[in-house]
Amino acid sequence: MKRFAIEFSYDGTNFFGYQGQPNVRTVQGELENALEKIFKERIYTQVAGRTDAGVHANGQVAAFNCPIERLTARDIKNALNANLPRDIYVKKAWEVDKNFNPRFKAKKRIYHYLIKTDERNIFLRNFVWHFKYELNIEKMRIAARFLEGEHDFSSFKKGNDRKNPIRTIFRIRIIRLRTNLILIRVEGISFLRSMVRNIVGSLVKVGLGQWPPEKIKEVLELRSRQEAAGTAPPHGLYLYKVIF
């Protein structure tokens, strides 16, 4: 049998998450649907990274076996898109190995958060974090680099998140893309529930001059979610790449 994986993108703004859950719509459960039209059966997926509610995706990564031998990556491409939902796009698709996994063979994960510091404009609300106060970017590069590395990131995890507190953030940077609109980039091979909108919401601090850049090394040797600063907003998150 013949095994495909998927690069597609979604705007996460009407979906409760990629996890297929019972009575609530998810991306995962649009795409297991879609799958299902498609060959009289239901076929389970595997995904490179489960986002959360009104969390968008450029590149996300998924897996599945094709009970139709004959079928190409072209064929299960345009045969998806034309029965997934609007705001779920499939970007290519690419036959793999039986045993591959996209969450297990996933070398990097990148996501971008965007933050838009002028008035908000409507019709932006469900992609970017309207801020409309002023962010000092530069200590927020300073402040980003004691989070580079591994390390415990306990105090940026959602708090009842059982894994391994233990992580590794390639790199983060932080673009100011246009006057007002600031990119956060953050790399690494894989993350605690929320923890980018955490680490988000504790560099917005350090940019608004409430905490010093060194206040960051600081709640991260706590471990405790408690020391850090509030969780940013879902819908300024992207997860943009998974490289393999």
The other form holds:
Number of protein chains: 2
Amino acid sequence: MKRFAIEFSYDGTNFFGYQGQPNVRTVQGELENALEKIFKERIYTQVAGRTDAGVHANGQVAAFNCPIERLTARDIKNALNANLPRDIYVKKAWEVDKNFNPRFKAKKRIYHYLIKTDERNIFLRNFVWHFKYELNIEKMRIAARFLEGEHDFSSFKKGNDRKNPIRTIFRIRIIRLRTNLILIRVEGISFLRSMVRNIVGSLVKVGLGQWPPEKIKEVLELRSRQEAAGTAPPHGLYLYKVIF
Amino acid sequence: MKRFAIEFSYDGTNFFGYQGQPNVRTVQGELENALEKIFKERIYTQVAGRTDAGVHANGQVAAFNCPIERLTARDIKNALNANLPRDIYVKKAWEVDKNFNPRFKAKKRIYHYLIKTDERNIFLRNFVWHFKYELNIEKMRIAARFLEGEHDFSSFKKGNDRKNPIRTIFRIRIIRLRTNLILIRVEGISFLRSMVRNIVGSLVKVGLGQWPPEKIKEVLELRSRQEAAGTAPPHGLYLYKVIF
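So that was the form predicted on its own. Now I'd like the form predicted in complex with a further copy of the same chain, please.
Time for the whole complex; same chain goes first.
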């Protein structure tokens, strides 16, 4: 049986997160509904990174078996886009090895977080964190350095997450895209639940001058969720790219 | 009694157009609901330009009487933003003359229409017209010249519009904002219903090479809606600015 991977984007605004759940609209649910329409049978999918409600994806990756042998990658892309709702779009499909599971094969996951610091722009309300105070990005960059590398990220996990808290962040870049638009780009192998949003919440404390950059090192070393700042809202976050 | 004008933006996606109507969600309805919450009485508003369902505004202008004498323009802006839904935002408020009616006082209305010609971007699906063919903007600029000035725009009106079809377009600019993002900026005193979208639909025919630029002159002179091309979709259109 053939197996395909797809790279797809979605606007997370109207989804109750990625993972399929009964009675709510999820990205996985819609994807598997579209596959069922195409193949007339339930097709199960594996995904590179589950995202929370309101979180977007520019380049999420999923994989599934294809029960119709003659279909090409091009057919898969077209058939899915014809059957998916308007807030999910398949950018690319390609054939993969029988054992390909994007969750375990991913070598790098890149998340983007967008913060806008001037007046509200109605057209971006679901796509950036509007934050009305100016941020000192030089200080945020100094703080971000402490998070790079392999660490116990217990201070930045979701409260109830029991997974191994040791993770590796390759790099955090903080880029001023426009005068009042800041991109925080976080590259790592894998992340704990809410980890990127918790990191952003704490970096913003530094950007505001409420914390010195070194406080991030202290928070990290205390390995306790209570030490870090609040979680940044989901709608500024994008699973930007998964690299295999 | 004091009178205020407001400049406000809205995302037209989830509105059944600007004008208040029973049983549907309209921008005017939401604005007057917010005013009623603030003033505990129904306040009627006048507006510079009614927009159709799905059409956005960057700088719509409305005016209304204020029954509470001590309120300042700053208070009006803040009170409205605290009471309006998330898809309407007041950018500015200022006191105006008792007789100020934005519909009749407007000296210029500027509309923007955005067309994107590369692959669908899920985050822009409600904000640009995705159009998968390349457009020749040089030819579109030649065609647009025929529409500038005072003309009978019957060929570009909505079928059932009985208003005087003589209108003045000061200028049409066609600007490549990015490689695959085209802005059509139309400046005039006032417009017939659907007029900008009908003009865009016909200019796109020229951009595609289906019509020579001179065909626009011919269509205009025939003064018949049947001669022009189809109407461009509403979600690429913005009432960008009203000048008094």
